[in-house]
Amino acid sequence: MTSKTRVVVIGAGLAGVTLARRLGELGTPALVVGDEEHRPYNRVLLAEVLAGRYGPEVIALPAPAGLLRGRVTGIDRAGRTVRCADGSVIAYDTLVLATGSNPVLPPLRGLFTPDHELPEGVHAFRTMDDCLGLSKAVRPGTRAVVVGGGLLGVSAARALAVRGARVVLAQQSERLMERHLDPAASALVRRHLEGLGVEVHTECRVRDVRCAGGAVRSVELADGYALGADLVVLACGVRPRTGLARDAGLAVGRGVLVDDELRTCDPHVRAVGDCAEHAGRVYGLAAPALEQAGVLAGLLARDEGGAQSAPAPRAYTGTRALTRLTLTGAGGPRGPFDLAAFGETDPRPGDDVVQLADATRGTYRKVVVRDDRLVGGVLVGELGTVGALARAWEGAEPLSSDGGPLLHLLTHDGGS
C-alpha cells in the first residue's frame, strides 16, 4: 500500500520533530517516520535521566501530529517513495533526512560477541534505550569505565558517579574536552569530576575488552594495566547517519551535502541536523539543528503554498554555535557545574585576552578580543555572564569604549 504526503521527514529527533512542528504552524503538514519506540525526546538531556534527575517523560518532546514509528530501509528517488521495514511504501513530494548520528564504536579487541553484539555490560550512550539500560545496570559500588573524555564522556562519568558508581574515565588525548576547552578550563572539569570520586586517566588508550560468560569483566589499557569493570560506557564521539543517503546515490562527505536551502543534490530531498553537512561543516549540536529546522520550515512552507502571513524565508548561512554543558544532579560536592565555550578560544598573535580565575569558587573565564570584537570565550562555573558575552559574540559588533559586555566578566548578572 502506498500513501502520499507532501513532506516526509525521516527521523524523530530534535531536528525532525522541530521541523514538523514549525511546518504545522505554517499550514504545511508533515509525516515524521522515527525508528525508536520511545516518544521523541531531547537527546541533550539524556545524562540528566541517567543521573536520576529527570524521568524519561520530562525530556520528551511534543509529538508531531503525523508520527509513524518504523524503520526506513530505502529511498526510491525516481519514484519519490521510501520503503519501510514492514513492507509499507510512503510517497513524498519533498523528503527531509533528519537521521541524526550513530555512536562511534572504537576498534577494541573483544568488543563484539560472535553474533556481532556488544557484550553484556558494554553500552553506547546515544539513545534512550542506551540510557535506560545503563540506569538499570548501575547501582552504588558498580565498577564503571567510561571510554572517551569529550562532552558526552564527561556527562556520562558525572551521571554515573552521582548514582554511586566507582567510575574510571579513560581519555586518549592529553586533556578532557580538548575540542572545546583550553587547558585551564579542562583542568577545572577534571577537578570537579575527581571531587565526585571519578578516577581520570588522560593520554590513556583502551585496547581490549575482556569478558567471561558473555559479560564484561575488565578493560585492558595500552600499557597492559587492567581495570576491573562491571559496566563499560563507550563515549567516543558520533558519526552522521548517511547510509540511506549514500545508498540512494546522494552526495555525501562526512554528512549529507546540502546547500544554503538545505537541499541535497536532488532538489526533492533536503537534510537537517546531525546528518547534514553545510559549507564543509557538520555541527552535531542542538542549536544548529534547531536553526536549520526553522529555516527549512520557512522554505518548504513557501514552496508548498503554506501560511501566506509567514515571514519571508531566509537561506541558511551557518550557525555560530555555543557549546554548553550543565552537570547537575544531587550528590555533587559543589552542586551544579556549568561550562560554555564559543568561537575561537585560542588567540592569534595580536589578539587581546581577558582571563580571570577563582580557585576557591572553581570558576574560570577567558575571552578573546580581535579588532575590538569578541571572537571567542571559555567560561566555567557560575555562568551568569554567558548570556551577555554570547550575544556580543553572535552580534559581532565592535565593543564599546567602556568595555561593554566584558564588564560582565566581573559580575554575576550577565543573564543566561
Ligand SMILES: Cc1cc2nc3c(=O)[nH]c(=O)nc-3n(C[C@H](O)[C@H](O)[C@H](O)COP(=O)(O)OP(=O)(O)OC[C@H]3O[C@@H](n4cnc5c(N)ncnc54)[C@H](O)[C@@H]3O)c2cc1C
The other form holds:
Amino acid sequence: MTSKTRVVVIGAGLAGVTLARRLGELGTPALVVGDEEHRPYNRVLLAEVLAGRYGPEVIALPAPAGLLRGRVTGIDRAGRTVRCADGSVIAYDTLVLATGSNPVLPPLRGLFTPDHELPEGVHAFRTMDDCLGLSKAVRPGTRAVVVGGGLLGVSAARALAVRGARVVLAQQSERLMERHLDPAASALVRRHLEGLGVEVHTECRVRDVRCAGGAVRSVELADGYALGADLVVLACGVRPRTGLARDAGLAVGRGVLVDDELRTCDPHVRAVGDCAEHAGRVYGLAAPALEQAGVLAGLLARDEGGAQSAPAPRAYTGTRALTRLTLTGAGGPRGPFDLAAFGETDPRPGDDVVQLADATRGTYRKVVVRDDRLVGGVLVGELGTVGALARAWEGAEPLSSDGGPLLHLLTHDGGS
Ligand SMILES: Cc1cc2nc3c(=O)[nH]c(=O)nc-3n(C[C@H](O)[C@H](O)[C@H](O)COP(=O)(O)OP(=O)(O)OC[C@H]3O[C@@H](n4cnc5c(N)ncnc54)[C@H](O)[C@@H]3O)c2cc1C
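Would you mind giving the form predicted together with this ligand, to go alongside the form predicted alone above?
Every chain and every other molecule in the complex is listed next, the one we just looked at coming first.
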C-alpha cells in the first residue's frame, strides 16, 4: 500500500520529534518514522534512568501526532518514496533524515559472538534498550568495566557507581573528557568519580574481551592485566548514522552534507541532528540538534505554505554549543554533579584567563577572554553563572568595561 505525506522524517529522536512538533505548531503536519520500540525520549537523560533516579516515563518526549513505528530500509530519490522493513512504501515531497548516531564499537578481540552479537554483559550506551539492559544487570557489588572516559563513559560510570556497582573506568587518553574539558576540570571529574568509588585508569587501552558460555568474564588490558567483569559498557564515541543516505547516493562526509538551509545535495532531502554535517562540523550534541530542528521547521513551513503569520525563517549558521552534563543523586558525593563547557577552554598566548577554584567544595570556574570577548569557559560543580556566561559567549558582545558577566562570575555564588 502506498500512502502520501508531504514531509516525512526518518528518526524519532530529539531532532526528529522536535522538528515534527514545531512543524505541527506551524500548520505543516509531518510523518515521523522511528525504529525504537519505546515512546520517543530525551536521550541526554538516559544516565539518570540508569542511575535509578528517573523511570523511563519521566524522560519521554511529547510524541508527535504522526508517529509511525518502523525502520526505513531504503530511499528511492527518483520516485520520492521510502521503503520500510515491513515492506510498506511511503511517498514524500520533502524527506528529512534525523537518524542520529551509532555507537562506535572498538576493535577488541572477542567482542562479538560467532553470531555477530555482543556477548551477554557487554552493552553500548546509546538507546533506552541499552540502558534498560544495563539497569537490569547491575546489582550492588557487580563488577563493571566502562571502556572510554568521554562524556558517555563518565555518565555511565557515575550512574553504575550510584547503583552500587564496583566500577573500573578505562580511558585510553591521558585524562577524562579531554574533548570538552581543560586539565583542571578533568582532574575534578576524576576526583568526583573516585569519591564514588570508581577506579579510574587513564592511558589505559583495553585489548580483549574474554567470555565463557557466551557471557563476559573479564577484559584484558594492553599490558596483559585482566580485569574481572560481569558488565562491560562500551562508551567509545559515536559515528553519524549515514548508511541510508550513502546508499541513496547523497553526498556524505563524516555526516550527511547539508547547506545553510539544512538541504542535502538533493533539494527534496534535508538532514538534521547528529547525522548531519554542516560547514565541516558534526556536533553530536543536543543543543545543535534542537537548533537545527527549529530552523528547519521554519524553512519547511514557509515552503509548504503553512503559518503565514509565522516569523520569517532564518538560515542555519552553526551552533555555539554549550556542553552540559548534569547528574543528580542523593547526598554527599552522590549529590548533584554539574559541569558545563563552551567554546575554547584552552587559552592562546595573549588571552586573559580568569580562574576560581575551591578545592574543599570541588568547584572550578574558568573563562577565557580574547580582545574583550568571552571565547570559552568551563564550570564544574557550580553552575549558578552558566546562563549569564553562555549568553555573553553566544552574543559575542564586547565585555563592558565594568566587568559585566565576568564580575558576575567572580562574585555570584549561585545561591549555594
Ligand atoms: C547516554 C547519552 C548521554 C548524552 N548526554 C548528552 C549531554 O549531556 N549533552 C548533550 O548535549 N548531548 C548528550 N548526548 C548526545 C545527544 O543525546 C544527541 O546529540 C542527540 O540525541 C541527537 O539527536 P538526534 O535526533 O540527531 O539523534 P538520536 O537522538 O540518536 O535519534 C535518532 C533516532 O533515529 C532512529 N533511526 C535511525 N535510523 C533509522 C531508520 N532507518 N528508520 C527509523 N528510525 C531510525 C534511531 O533509532 C533514533 O531513535 C548524550 C547521548 C547519550 C547516548
